[in-house]
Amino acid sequence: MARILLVDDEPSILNVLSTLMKSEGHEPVAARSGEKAQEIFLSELFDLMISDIRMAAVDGLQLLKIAHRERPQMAVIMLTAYGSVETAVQAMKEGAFDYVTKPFKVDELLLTVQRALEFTRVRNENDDLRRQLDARYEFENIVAESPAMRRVCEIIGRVARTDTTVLVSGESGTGKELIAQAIHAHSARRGRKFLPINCAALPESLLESEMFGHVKGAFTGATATKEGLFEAASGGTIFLDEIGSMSASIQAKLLRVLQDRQVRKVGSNESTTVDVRVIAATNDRLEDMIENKSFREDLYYRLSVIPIEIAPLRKRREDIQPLVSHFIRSEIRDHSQLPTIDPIAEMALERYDWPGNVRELQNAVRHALAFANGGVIQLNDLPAKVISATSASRAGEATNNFDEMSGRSLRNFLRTKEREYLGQVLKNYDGDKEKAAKSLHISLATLYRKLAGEED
């Protein structure tokens, strides 16, 4: 069903309109004047508006200039009496979906209904998908709570403005390529390509052909000349994943490239001038690699330029909720049904080491809305290594704690676990009482006698 606002000042024309769109289903309001029209849909929201050419006051053109300036989105069908080439041009330039002419046939009108509605979903589900991308690669969309992302996006910031190379370095799993995709997005080069390569995914001779590319009969299997991705990218940003894993050989090539900037292909004597960004990636300890002679120190100092290293989720704990929230949002597109977490599973991610990183957090989110009922993510609902981890841990605490609890009566050791526990959801909420009691199954006054100590 849409909603399409009918415009005329002939009332025995609106009630055909009214009538015509409600048998198909929609949604119509009629206005019987320009002035009046332009009032309803600065403050309503249509999907399409039906309006005749010839009115007083407030003409057909001039309403439709107003709707094309404020309202875009809404597609907008012209009617006229006088057919003429002329006025159909000048509706059409002035941004209007298409025209009927009067007296109209009712098939060709909801046909014509019909295309302009469809279009209006298509373009808009565009907009959105182009709207959703957009945001994808928004540094400003990282996850940044802890003082070490946003220290990184600060540095996103002011590195995406230049052409200069980057090393991304963290654990597997932190986001490396994230990182580098939000450079290359708030670049100028952001129109152009954005190609990542996995250094360690390919061997040695399948890597340089696919980094550089090679030239028919370079070796057995090359059948045709091909482009290498330094060319494919040129103009954009090349993401090399893994740079650690690449060999001696292809490290001197890949030297000469970043000196140069020149490729030459497999096979060939001639080399090719590229004008290509170069965002690297390691999870390895280039230093070390550098030490044992693994890795070239000339080439670390090129691809160090501007060095950016991401920190484990174990250390910056304060990602570790937004995070969840996110990938939750991610995960379920009807916003208006999002589960809650329990506090306890909620403890529990947050004491969760993570040695997967940013990837494998959202891979439990995942497990976790797989299994949850009821709208609530409960402690049961998470990975078994989550769970665990969590167990052990708390049996920790209470071995830790035996020789200061000892001695204590059960009550006084329940109660003084409670109050630890309040605390704990208290500053999940940010000490909002009512959101704690809320998710505590409790009433707001018995929050307030529990915290003061008072006796059930």
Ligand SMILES: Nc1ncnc2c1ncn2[C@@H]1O[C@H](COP(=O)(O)OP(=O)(O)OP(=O)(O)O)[C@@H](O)[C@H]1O
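The shown structure was predicted, so the numbers you read here are calculated from the model rather than taken from an experiment. Residue numbers count along the first chain shown, from 1. Under this definition, the rigid core comprises the largest set of C-alpha atoms superposing within 1.5 Å between the forms. Compared with the form predicted in complex with the ligand:
- Relative to the superposed core, Thr162 undergoes a Cα shift smaller than 2 Å between these two forms.
- Annotation for Val106: C-alpha shift of 2 angstroms or more between these two forms, rigid core superposed.
- With the core held fixed between these two forms, Leu254 has its Cα displaced by under 2 Å.
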Second form
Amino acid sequence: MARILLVDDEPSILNVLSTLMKSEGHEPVAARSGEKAQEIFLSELFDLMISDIRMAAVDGLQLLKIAHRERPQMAVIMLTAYGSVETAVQAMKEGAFDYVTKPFKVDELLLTVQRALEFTRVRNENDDLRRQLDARYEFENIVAESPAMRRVCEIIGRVARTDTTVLVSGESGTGKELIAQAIHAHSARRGRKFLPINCAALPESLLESEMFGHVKGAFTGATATKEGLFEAASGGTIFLDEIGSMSASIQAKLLRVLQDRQVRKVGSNESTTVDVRVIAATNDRLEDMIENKSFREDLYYRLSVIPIEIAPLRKRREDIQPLVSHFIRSEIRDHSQLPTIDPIAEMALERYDWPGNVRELQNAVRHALAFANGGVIQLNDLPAKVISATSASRAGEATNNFDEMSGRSLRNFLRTKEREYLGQVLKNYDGDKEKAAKSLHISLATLYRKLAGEED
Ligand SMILES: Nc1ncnc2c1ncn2[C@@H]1O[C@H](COP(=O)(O)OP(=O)(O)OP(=O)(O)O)[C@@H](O)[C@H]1O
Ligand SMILES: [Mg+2]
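I would like to compare: after the form predicted alone, may I see the structure of the form predicted in complex with the ligand?
Starting with the chain above, the whole complex follows.
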């Protein structure tokens, strides 16, 4: 069954078409003018529109243009007077699926309708599929080059469409809040609020009233009733950051909210139902905290329905370069004036261990941009920590290398560097050669060959 909009200024034709469509099991809606039809398809959804071309005021071609622009999913079949092939061809150019000449043969019309519906069904399915695929990897502001981050994006794409509670864990600066925002932004809740609250930043009593609200007179200073974040985020998402620092009593209250979807203001006996999605984040190891009884196990299981773990940046070095370009692009407005990076500086960025993860890298890029002049970022423009860490660990090696290097062929040098790099990548993947080969965009056989030091 399809919803079909019929447009003609002749009532008799509308009647015939209506009866025909109903007899085929469809649901027709009739419009006696182009204006009326436009009004209807802008407020309701149809699978197909069958429209006469020649009508007063808004004629069929104009209507087609609007429909094509505003309702691209709706197929359009035009009815043309016998002999006006030129207009019909124009209609096809404007995006009509097909045309049928009047007076029409019933069989021909029904066949065209069937084909148009089949066509749009397949096309719309394809669009859906493509959107799903895009959503898997494409989050506007998330750089995800490494397999680890790609997997994270895949999970985001899947959980965004649900309402389940998500627990994001990862070291400081790995992008936990960014991930939480992306989940919200791709969920049906995106039109509502995303409210973050840092559980470590507030003393217990204040955190409780921030989260759940309080009634007037609940405590000294509560001069008026105040709505908590759970109520304020109604219909949206609440982001509970640093969940590991929550006190036992607040943990108990949060558990109740997650179980019954009910919040009770501090000092009140009444509960209110709330519709809020919860995303929590932690850089503590909650499993250890459960072990030593500082985090409730039952709350942990409620929160971690979908766990997302973000690896530290040093474990996904493929993300470093793309992140650097991403941050340069977001710092510099004029993209025709983007600076380049000297290879030595680039190597330093790739080798540093980034204990502060992506946030530290972002700051390093800002630092470098402030110091660089002449449109090239040099090693010396990087923060001292990055320079000294690389030079400390590599200084000896670098000079040795330099001695070694003199007199060596470029080919020889490159091979040594290549093996060094392969070793690093392998280490990143805990020795998994298949994964390493994939990330290097080479075949497993090539990797084995290179590791064995065979000639190319
Ligand atoms: N994959 C990424 N792509 C682009 N930007 C990123 C990525 N990961 C992190 N960032 C950026 O790095 C900065 C730190 O990220 P965020 O604040 O989300 O980290 P966090 O894990 O919440 O840190 P903390 O534990 O310190 O609260 C932000 O500016 C964020 O936009
Ligand atoms: Mg954070």
